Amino acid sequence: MDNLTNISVIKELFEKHGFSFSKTLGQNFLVNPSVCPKIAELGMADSEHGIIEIGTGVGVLTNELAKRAKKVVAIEIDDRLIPILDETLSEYDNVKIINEDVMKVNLHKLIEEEFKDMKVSVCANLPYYITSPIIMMLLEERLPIDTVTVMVQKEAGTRLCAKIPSRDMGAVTVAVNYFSEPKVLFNVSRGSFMPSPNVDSCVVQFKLRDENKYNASDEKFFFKVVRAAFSQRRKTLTNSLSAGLSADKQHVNSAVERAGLALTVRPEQLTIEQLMRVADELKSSI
């Protein structure tokens, strides 16, 4: 169905199906006609790819993906949108809608059953309130996917794709870089949505690493250390780790020194390799 970025068309659909926006689900639907074609083009939607979409809205991005991709499986949590999608996507026979919470879907099983012999990528306009949990779930699950291309709050995108090391980096920056190569593709103004949010957005892409460049000896403990390190961003690494891990300061100091670092170093000054060395030393001493 065309004209899904036309506000009059959207309002008619909402009135017809008795739909209203949900603040709880963080619903902001795209009405800028140039954005979704660009996401689809850059998000690997082509004749060789199957696409998993997370959060459909009225199907604006879904339409663009379906025009290009071999198959689209869209996961939408809001059951009130299903009858709208039945109407707006009726012309496509390569689209399947799953009315579920993506955090509860077995994506390994979904990919195996729905995308046999296809390359797979993810595209989504993510709700701001659950951006990081969804991205980390997609990466940590080590799914057989090529890329994850998502719309996020601009501030979140800056943090996700920050350079390492840099003052802009955080725990999520380390985690994303551990599993993928992240980059900002383009910015999207707040006026591109209905209703208009209070912040601008950007589209970011994570290219999954073919072979993990980083290989922590204990990933669970490594990420625990990373979260602790950035829990008090402007403090020294030793102070942050001591507080975040509830660890003896002397043991933390010794571990940091054995990792070859000064006790005055701050988390934002470290590479992933250095953080892994700190984690290894801490594990042996606390």
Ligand code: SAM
Contents of the next structure:
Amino acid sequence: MDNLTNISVIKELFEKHGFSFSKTLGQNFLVNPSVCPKIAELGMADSEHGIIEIGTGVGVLTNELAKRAKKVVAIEIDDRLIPILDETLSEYDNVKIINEDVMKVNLHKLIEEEFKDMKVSVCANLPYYITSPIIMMLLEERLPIDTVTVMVQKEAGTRLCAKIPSRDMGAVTVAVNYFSEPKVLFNVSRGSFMPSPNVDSCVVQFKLRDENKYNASDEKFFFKVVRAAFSQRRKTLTNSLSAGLSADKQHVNSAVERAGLALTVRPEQLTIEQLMRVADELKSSI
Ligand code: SAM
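Could you give the coordinates for the form predicted in complex with the ligand, as opposed to the form predicted on its own above?
Now the complete complex, all chains and molecules, led by this one.
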């Protein structure tokens, strides 16, 4: 079904199936007709790609993906949407809907079973209440995918794609840069959604690296240090680390000095390499 950005078509579907929006599931559906074709095209939906979509709504983006991609597997948590999707996607035989919480799906297994011999990308208008957990899961799982193209709240997009080092960066910026090359593709105004949220959005893309650019000696500990470093962003690195890791201030100070940094340095002034050095020094002393 092609006219899923038409508000009267959506209202008719809702009435027929007795559907109403769930705020807790982050249901803001796209009604601006120019956005989904753009996400599909920039998100690698083509005849060589299998696409994983997260959160279908009534299938407005799913339609655009199905027109272009070899296959689409879409994961939607809300079972009330399944009968609607049966109707709106009925013309496509290359779409499979999985009625599940994306955080509970084994994506390695899904890719192996559903996308044999295909390149794989992820495209989505993400539910905003779990934007970061979903993005981190997609990256940390080291899935065999080439790009993740997702709509997020503008503020989240700025943080995710911030320069390193810069005042805008946070723990999530370090994490996405560790695994991928992030960039903002385009902005989307709040009026493009139904219901309209209180903030604007943007579409961001993460190109996963073929080879590791960064190799932390202990990845788990490195990310623990990064989270602690940015937990109190405007404090000095040493104060944030000793509070965030419940570590002795003297130990932290000497680790930071051994990493070649001043005790007055703030986390937002550091590169990923410097953060890795701090983690290594801390590990050997804590
Ligand atoms: N793609 C549609 C669009 O652009 O109009 C809907 C996007 S809406 C922002 C987010 C969608 O994600 C909703 O359909 C919601 O039910 C679904 N969702 C929320 N939490 C989810 C989860 N944990 N796993 C899978 N889908 C989820």
